[in-house]
Amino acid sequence: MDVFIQLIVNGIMLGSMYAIISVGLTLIFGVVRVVNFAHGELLMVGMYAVYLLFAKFGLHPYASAVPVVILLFCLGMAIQRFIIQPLLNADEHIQIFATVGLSTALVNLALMLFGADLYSVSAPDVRRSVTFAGNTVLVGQLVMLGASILLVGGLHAFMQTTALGRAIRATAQNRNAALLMGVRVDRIYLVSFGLGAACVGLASALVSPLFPATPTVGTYFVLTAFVVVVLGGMRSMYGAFAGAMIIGLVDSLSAYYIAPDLKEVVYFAIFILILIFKPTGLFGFGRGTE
């Protein structure tokens, strides 16, 4: 029983990491209606930025969250403005090819600049373990859990209470109606893509003390993020959070009770079943981003 509880705790902590990454992906798709296959590479860029700030200036990875979030927000807006926006009226497969091409370009750029070596950030305080009720977690995992809850809650408050948030929701629900109401849809797309990328910037600052930066580090995380957002519902932030917790638990339990090498098989099987039987996801409904 103690082992099972520890596995549940581990799954929740793992799910909180997936949640921060997946919420940004859901926000971009919910508003801009583009599946961003370069989402993982944005995480990779953020992790390298965290490493450089640590190596050059001695900045703690959590302290680097502010400049990295700003950097990723600006990068996200640039991607939207110069790559996605000219293709908004193109076929969906053209948009997909554009983001896949961007993903490949960023990976190869990282290989040119940093090589294939691992770059780690030293943060002993983040890796310190805490024991409560017989269960052990890392300080970094607890911070990530709190950050994921605050992120979803903060985005909810932003969407519900601010004029910009309401404009984003209106654009997500019906672009043409939003245009008729005077909403600058192109600007909303810029801000939404920037916010989605900024979420990845926050994730990179929290993940960096626990995982080394490599050119392909984003691939693993983004594949899991796609499973999460499909499970939760492609347009639902709350669904993304719930889906991340489910996948985290599945990851933890299947790695222990089946085999560590087969855990991806389990949740990708769930991914396929959801696509077949409930393509809107367990918590997805209608149009727009909740």
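Residue numbers count along the first chain shown, from 1. Heads up, when I say rigid core I mean the largest set of C-alphas that superpose within 1.5 Å between the two forms. Keep in mind it's a predicted model, so treat the numbers as computed, not measured. First, how it differs from the form predicted together with its partner chain.
- Once both forms are fitted on their core, a CA shift of 2 Å or more is seen for Ile270 between the two forms.
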The other form holds:
Amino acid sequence: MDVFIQLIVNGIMLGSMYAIISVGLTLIFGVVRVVNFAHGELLMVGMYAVYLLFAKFGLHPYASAVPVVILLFCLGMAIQRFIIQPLLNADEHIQIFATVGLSTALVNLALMLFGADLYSVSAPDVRRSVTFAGNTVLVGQLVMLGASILLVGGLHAFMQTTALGRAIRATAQNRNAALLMGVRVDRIYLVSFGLGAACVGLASALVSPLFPATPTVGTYFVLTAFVVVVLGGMRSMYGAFAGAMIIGLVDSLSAYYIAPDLKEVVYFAIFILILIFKPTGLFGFGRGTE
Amino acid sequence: MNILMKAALVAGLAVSATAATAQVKIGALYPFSGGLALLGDESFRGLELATEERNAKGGLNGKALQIVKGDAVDPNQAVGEARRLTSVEKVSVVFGTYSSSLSIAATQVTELAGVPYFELGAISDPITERGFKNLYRSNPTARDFAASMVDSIGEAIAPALGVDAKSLKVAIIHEDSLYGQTVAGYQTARAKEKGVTIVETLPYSAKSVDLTPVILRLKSANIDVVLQTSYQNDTVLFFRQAKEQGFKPKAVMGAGGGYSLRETAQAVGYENIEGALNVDFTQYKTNAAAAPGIADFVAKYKAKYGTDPRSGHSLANYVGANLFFDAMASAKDLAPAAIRESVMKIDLPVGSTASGWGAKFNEAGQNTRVSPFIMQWQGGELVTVFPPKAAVVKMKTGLGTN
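Form predicted together with its partner chain, following the form predicted alone:
Now the complete complex, all chains and molecules, led by this one.
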């Protein structure tokens, strides 16, 4: 029983990490309608930025969240402006290959600049473990849980209440109609991609103390992030959050009770079942809105 | 000007023509760029040192050795570079490779071309199990690594703990790609032979972002000894999360890989990796009684590159290269058949080289007098602790300093 509760706690913590990484992907997919295969590499870029700020200026990983979020916002806008925008009316496959190419290029750039070794920020305060009722969590994991709830809630409020948020939702619903209503769709795309990347920037500041940066670190997370986004119904923030929690719990429990190397099998099986019975995801908006 | 240039050109041609007659070209096939470059280059340094030393002593029977580099980033490129070395550069022999997948690809080309290939560092067993006639390997294989790990439970860990080896609960955990599967398979077989009890065998993906479930299973099974075969990232994750979950086994041992790298120890923290055991090629902090000439090697390395060796790979390549240079020097010519005859005559007892290895090659071309040593992280250094003759300090038990 003790182990079971620890596994649940662990799964929730894992889920919040998946959530915070997946939110940006949901936003980019939901609005720009581009499957961004370079999402994991954005995380990698963010993590190296956090490491550099830590190593050169002694900045605490949490303090580096501010510059890294700004950096990734700009990087996201640049990707949208110079890679996605010229291909906006091209075939979907071409957009996908453009992001796959970007992903490969970024991994190899990191290999060139940093080599294959891992770099780790040291943040003993974040890695301190807290014990309650015999269960162990890290301070950093609790922070991640809080931050992911705030981020999802904040983004939701932003989308519902602000003019920009409404414009983003309008563009997501119907690009042409939004254009006719006077929404500058190109700019909305720029901002949305930027915001999506900025979310990854926040994620990288929170993940860095728990996970060392390597050129391929993005690939560890990106597949799970896609599962989370599809499970959540592609465009729903709350859906992504719920999807992340489900994957986190399944991950943790199946690794213990079944086998550590079979956990992917278990959660992909669940994923396929959900897609069979509810093709638009758990929180999808119905057929045709994907 | 024009005349001068022509004169220089002619002189240059003349020099290279005379030099060419007194040279033996050898290929050096390593990953010099890409993700494997760091240890590929470290491996090459061993070959480079051995070559320079040999040339300073008058070369191979009076002929200078000339290294022709081939950059093998991946198996495809290994094949291409092996073709270039054998057919365009026309090297007499090829040395390599550090990585097993590169070696398997490149040796297929050299075998067909009939050019002897000297493997100095790749550990995958199948490399020398394909019936090749012109392939020789000086270093120990994955099976040797696994055997050393399992044997050390009875020979080193149990005595240090003062208990019977049969009473220790042992777990094998490994990443689930070819590397981990292979080593774990050999470990399981060896454990059966030696009567060691394996309580849990847990494979996991090296791309795991969470090993807590693995650790909780080890913890609830009250495991005493963990044998891990891992890369860098999963090693870091295992040590961090073991500490967080309060899992304190009596001994943890790695199969090289992530355990041998300083960056791993730094990411885990020296105080947390303290006491972790590791099986790998001979590292430079080894007792000279078991590895005569190791101090000499380290001194030469420092003089040339200005740092301590970055890992044991340079030493393994240095020792292997010297073995094969000796064989080439005593062969009647550099034809593959003559080299094979000469390699088969090598007969050095264990403990006679700078890496502590001996040399006696079987029909498959594998050196049978090699076994890796056991190292331990102590005070931020990876030091040899077993066998006793090779040890520089006494082995500790437990994990972490606190």
